[in-house]
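Single chain ahead, by itself, as structure tokens, in the form predicted on its own.
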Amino acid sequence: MSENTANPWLEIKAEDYEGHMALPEVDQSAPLGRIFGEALIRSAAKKIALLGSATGNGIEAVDFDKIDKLYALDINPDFLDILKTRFSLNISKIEAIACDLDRDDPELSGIDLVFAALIFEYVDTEAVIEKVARWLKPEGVLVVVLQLPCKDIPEISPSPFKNLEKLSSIMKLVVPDDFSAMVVARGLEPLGRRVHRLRSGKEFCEMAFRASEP
């Protein structure tokens, strides 16, 4: 995508995105929220960076009494406005950052958990991995969810919300083994992976990595 081309994510309305993700034939909101909740429990994180936070799916699983800060990063500022309203009771512990991860480099550090679900399909994978590796504290954890190819299902699931079809112009699936190699090359240790099969027939690969000790 050229410097002068608007990212299609900026043209997606929040109600279309949420409606699409919640459709039974798409079935992505609940599984992704559950995976995030499980990552929170395993990591016991105090500082969390949620990449591609959108309108906040999964944040309801955060126990704000037990964390110091949640950084919510998304390219679409309208999504973040809804997130801040939706979780206004805990806004003192939320920092919403509107940014393009390909072009911007938020000043984050000491992060215990970076969670990135269906994000690396839309960004420069290596460049964003490099940023994430810098943000993590020693022994901090990266949890990523990648969409796996499915022979009979389009990468962008068909739905009444036609606006989302624009995303097909920038979406590219990431091979889990290739992704793991890039992360390991930046000093992170693989912790494991598992595949989640959705009701739609799509499959997601969840992978976890830990930053090196000092």
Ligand SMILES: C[S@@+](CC[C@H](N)C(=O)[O-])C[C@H]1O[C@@H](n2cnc3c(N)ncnc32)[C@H](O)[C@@H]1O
Contents of the next structure:
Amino acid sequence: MSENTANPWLEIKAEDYEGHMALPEVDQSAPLGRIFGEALIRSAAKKIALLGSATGNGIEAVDFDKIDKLYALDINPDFLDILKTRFSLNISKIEAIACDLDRDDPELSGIDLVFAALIFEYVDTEAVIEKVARWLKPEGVLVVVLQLPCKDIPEISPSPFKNLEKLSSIMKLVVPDDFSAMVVARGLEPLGRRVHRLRSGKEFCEMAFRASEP
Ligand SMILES: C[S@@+](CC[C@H](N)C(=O)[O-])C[C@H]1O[C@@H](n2cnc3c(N)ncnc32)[C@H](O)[C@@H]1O
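Please move on to the form predicted together with the named molecule, as the form predicted on its own is already shown.
Expanding to the full complex; the earlier chain stays at the top.
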């Protein structure tokens, strides 16, 4: 995206985004929240970075008594304001970072779990992988969810929330094998992958990678 073009995500209202994701024919929030919850259980992470956190889908699954910090990163500060209000009881353990992952380089380190669901479709994949690889602690885990191509379903599901159509100008699917090759080139080891089929017929590919030992 050119320096002067505003990212369309900045123009998306939280109620439109959440309304769209929760539509029965879209139904993406609950599956993504479940995948995050499972990643939390598997990793027993103390420091978590949630990339493209939006308004905090899935954070209900975090046991704040067991973690030190959750970093929520998103380009849209309004989304993060809602996230902070929604999870205000645990705000001492949440750091919301409004940033453009393409242009900014938040100072994170020692992260046990980076969870990134449906964000790589909107950023410079290689540049963000390079940042994630630096943020992870040795043996820290990256869990990513990528949208798979589907012959009969548009990449951005049709929606009464017309504002979301703006996103098609920047959305691109990421091929899981290409993604995996880029992560492995940064020294991470693939742990596995699985495909989730949504009620809409859309499919997500979840992949996990582990940073190398010290
Ligand atoms: C499809 S949503 C992610 C879904 C979310 N993980 C969930 O479970 O509902 C993509 C998110 O990434 C954020 N985003 C898009 N481009 C970004 C960028 N360049 N830097 C940071 N966040 C970005 C958007 O604001 C949006 O909240």
